[in-house]
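Okay, so here's just one chain, in structure tokens, the form predicted on its own.
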Amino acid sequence: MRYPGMAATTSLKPIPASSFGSARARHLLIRAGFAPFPDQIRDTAALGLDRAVDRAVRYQQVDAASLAGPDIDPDVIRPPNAEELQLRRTDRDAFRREVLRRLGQDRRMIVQLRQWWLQRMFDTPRPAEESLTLLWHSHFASRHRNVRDTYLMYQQNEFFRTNANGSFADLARGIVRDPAMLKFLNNDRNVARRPNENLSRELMELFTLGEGHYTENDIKQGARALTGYHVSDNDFVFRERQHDDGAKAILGRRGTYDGDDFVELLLRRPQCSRYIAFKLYRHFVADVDDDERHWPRDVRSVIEQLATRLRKSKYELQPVLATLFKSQHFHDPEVVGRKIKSPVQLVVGTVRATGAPTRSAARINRAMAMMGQELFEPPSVAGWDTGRAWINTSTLFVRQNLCTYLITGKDPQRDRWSRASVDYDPMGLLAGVDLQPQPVVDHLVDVLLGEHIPPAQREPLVRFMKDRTSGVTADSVIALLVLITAMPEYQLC
């Protein structure tokens, strides 16, 4: 794993705002949410510093109306009426085919639900919003294997945008709420009388303080905090009949709590601003551990500001996450170009940073899969891990025939083609720019790879551009894309 070495600045202040050039602006723009549009960069550049984060992080003020809601039937997956009680009774073969039918229906919907969220991130103009939504995927993760109602894991999408760059406190007190975790966790069979511990102990161990502070009698009781904590069709219910209204002792308090409170005694506790520091921190800057002991100490030192400043904006994330954008840690060297593209990284920043078409939703989703990051589906609740963990031989493989596939429209593992069955028009990308080798390959390098990449490693790009007798043309843009694309930087973001 690879972290910002020792000399990186552990200072937050904000870099100067005369140094706030195209380089930073996409690295804001690149690690705030995905890679940029053509011209972002420049466009962001003459923002300056103040604005440009401004724009990032309070995005609300950007217009995204234009962006279409999925077509999601919330009553695929519903509690059978009385004629389907009634088929119970009478056929129960006839009333199982039913039940069947609309889990195949169900299981078709969030095929296409991943696929409308691949295209809102390919077409927001809000990328924080969408990158922060998928933080909260993970980090409060729930799988549609498991819920198996894709309106629910709809449900839950929303409340983590809607939530995105809000307070974390209301994240966490509207997670013991939300019907996709209350099943995803068995909470709607946690009643007085059989406590089911599940949702308090991730809700301790991964959404709130991290492992090891706490007890497993904190999990118990906090488990009986949360009984009656119920789901019914698509709302939350509270069960009062199935609560368990005795007194609990959590974190050394003692009370009658119910889950609303078992959530703001873990708000206060100093962990919690802690390690949602930590997950921004992971998430925007660096692929730490989770281990902290095996956090450097600049790492460590940044990490415990940035849970200062939680706490004293009582969790609003838009203050911190600006004090983070415009910091000198966040544009160390160190930093810039060091972080692994998750496989949705990769994807998004590919197909927005080059304005290639939309391919096909189903191969992407099948690409997405291999790399080990498919949408709605985490590998557990833990969600997904990070880093180098996104790469090994098989996936590297997949990562580099997707972005041949993204930039051509072919697989250049099965598909035979030319240029003229190439859909894209690369030229676009070089408006203003003189169509020379080595002004092509600078442009191009700046805004896929960055400012940072060496001439070193720039030379055999440009020597390629100088080998082609045609000149700079659409055929030659197209194959510099797919050899910088297949570059080892081009993992890192």
Given for the second form:
Amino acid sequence: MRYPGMAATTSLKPIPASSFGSARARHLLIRAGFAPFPDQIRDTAALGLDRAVDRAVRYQQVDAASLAGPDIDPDVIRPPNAEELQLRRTDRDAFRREVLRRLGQDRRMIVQLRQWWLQRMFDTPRPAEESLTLLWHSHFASRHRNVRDTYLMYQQNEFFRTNANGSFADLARGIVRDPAMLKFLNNDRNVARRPNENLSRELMELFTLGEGHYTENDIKQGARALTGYHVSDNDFVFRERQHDDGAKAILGRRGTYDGDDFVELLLRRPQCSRYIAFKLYRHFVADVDDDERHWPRDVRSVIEQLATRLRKSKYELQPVLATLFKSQHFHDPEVVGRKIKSPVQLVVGTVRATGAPTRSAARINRAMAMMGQELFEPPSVAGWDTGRAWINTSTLFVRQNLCTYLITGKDPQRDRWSRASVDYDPMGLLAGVDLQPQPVVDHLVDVLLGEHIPPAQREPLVRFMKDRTSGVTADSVIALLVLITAMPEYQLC
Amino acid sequence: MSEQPPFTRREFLNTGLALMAASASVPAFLAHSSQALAQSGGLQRNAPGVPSERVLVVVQLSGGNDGLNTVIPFGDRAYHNARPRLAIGEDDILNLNHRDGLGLHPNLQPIHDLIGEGRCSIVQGVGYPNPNRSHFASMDVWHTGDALGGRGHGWIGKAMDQSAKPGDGMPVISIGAEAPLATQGQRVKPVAFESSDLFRFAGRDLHPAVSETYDRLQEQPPPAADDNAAFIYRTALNAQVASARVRDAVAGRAATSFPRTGLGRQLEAVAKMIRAELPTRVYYVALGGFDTHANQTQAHDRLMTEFGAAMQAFDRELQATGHADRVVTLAFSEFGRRVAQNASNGTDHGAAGPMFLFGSNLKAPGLVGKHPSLTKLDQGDLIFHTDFRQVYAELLDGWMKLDAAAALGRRYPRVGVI
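In place of the form predicted on its own, output the structure of the form predicted together with the partner chain.
What follows is the whole complex; the chain from before opens it.
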């Protein structure tokens, strides 16, 4: 599925520090986090390669205390109290109405949580933290639609964020004790007498090993290990009496394993490091096929090297990510500007890179659903499809129209539009730029599309600006931004 | 199996002149590209890809249609006993099978007519094992054809994956903001729009110069390699042509008339796109509001009217435009409702229900299969005897000529409707 053109260098050795200028700084920022505003590119280039990568990867050094938490009531969905149990006996209909009322309240709360996360992505000084949180959300995917408990989804989101650049082993250990996941995969019904295989299967197929690296019997035995891993209101609980403590044979080993032991067995498989290396590669480097038989040789080589490093670091992510982000492979021209943006990258990147107002959260979320990426609602436990799956003839228009909406306030549903709805001054993007057509176009193309875009692609934009009788004004720059964000190259990063 | 003709530059060139004549809104740059490439010898001699292929239209009745008040077992005392306030009197019911005491909801006269003409089959007692009574979970089962809810890909998408490439034209069109899971393939992604006028670049409205420059930017020669950039250029080109063709198709007048209802409007648009011979093999529309927990009668009566009238208008239009023979329409709901009514004069989520098929190519018009028993129940619900995947498999294999086993993961016995 990836470009069959020239193969990229497979070296993970760092690029020369002297080659780290604005183009490479931009590439680092957009891939490790989201598309940057011009001054961030300048600042990052000035830091130099080592410090820039260190700041992106070890982002705890950046103060994020100003970001507020969401207002999520943990008790909207909870077990019935004594009074409600009494009601259930005396007036079933009234009890049912109360349950439905709470579910309705929870559906309104997930809307708030979704807006909160998106706003956090717009505002955060640690973009890699949110990008990694999103990666884990899609890797260990749960859906609110099935879990129907916003607080549990928030708790899971915070779990991903807390461990986002820590150790993958901790993420895997935590996910079998995560209430939202246990509910989503029905492990709260996994009991010794009647094991439920759902979590056991996905733990191997989607979370650690990938398809084909275990047997049906491993799934059955693993399910027994996970019996009794249940949820009590908002917390994990181990119900010993529901747990099967007999001997199990999993992946060729035998013991009285519980769920935690099962995870350790999986982490010890070299295949787990390869599978996670692939997920990191697909998130940060290139759109590669799920099926490793379709990987080009250079991709296979780099993923193997990353897997080796993951094993060496005991799944600690920071050293692996730092190596990757400094590497010759990551900065190869065959990698730069060739990855398709996810809807989140498109929306968040556009707001961050242009400084456009965030406008109506409801409308943005609606567009994100149309583009196929509604936060907290991945299509299944397998997470979101990536790469070319994001783009077709209808999502391409939604993408272009959403960017137009962010920049101009023009609602695609309405033909009419007035200058007053713009409410955005784009001139801050042009600080220090000579306000003539060519330099203005070059600057905005460099920032929004990348320095690698050849002159021929810029020419229609230059012509557009030259034809504006009033010259470079806020109005013409807004029109220029609409045009740049509608270019095919804008879908890439 | 014939390849789905995509809106590639080449396909556009093949049909370019015809398209120009039909379409005032095709961006000028496409005409330039077409001429330039024609001069350079890029014009193919073979005939343009006229889609003579078969079409499937899916109508989703969302919320759980009350099958028992749709195909009504009026001859069964248990029906009247279970629904003291909701049962429909025998005098009002449109008789279908007097011996078995079965008939249609009074507002389904149009469907009664279609059955009389041999243009509608109703498969009774359709469902699946261990039915899930949650809307989302059950809808996922129906969309994926997988009792576990699948991996984010649906039965139509997986079937279409076999013949189409990602970004190809528009093999599947869904009317609505979000494309349904059923139509999501691993490679094939459905084209979805709420209305055809939203299926375009809205930035054109800002200023004529923006519109012109936009066209010029998409006109860049596509990169030679098959990398992501080339893929997006190709999709962008496809999008321009598809947008123009869809909007032109839908802007025309229908040959007959459609009811001014939500479903009527959606099916009118679909009929026009079929008439315009878009290279689309599956259309997906939806009618919501079937979740009738309280005071069901009025709401359900209105939905039956909307459903029946729209289906008949759609059939009439396809016949009038000469496309009826290449279209089969399926209507389904994620579950039926409980046999017994509840205390609020409504019905709660149930299990098995009827499935509808429309078209000229039906083997067994009328009622297919037995009505499920009203006394032998599973937790108060009807027990299915026909798996919905049997009907899917027959539609894919028998009608669409696609590999049903690949889409559904295994073979299913035939029902004998197509």
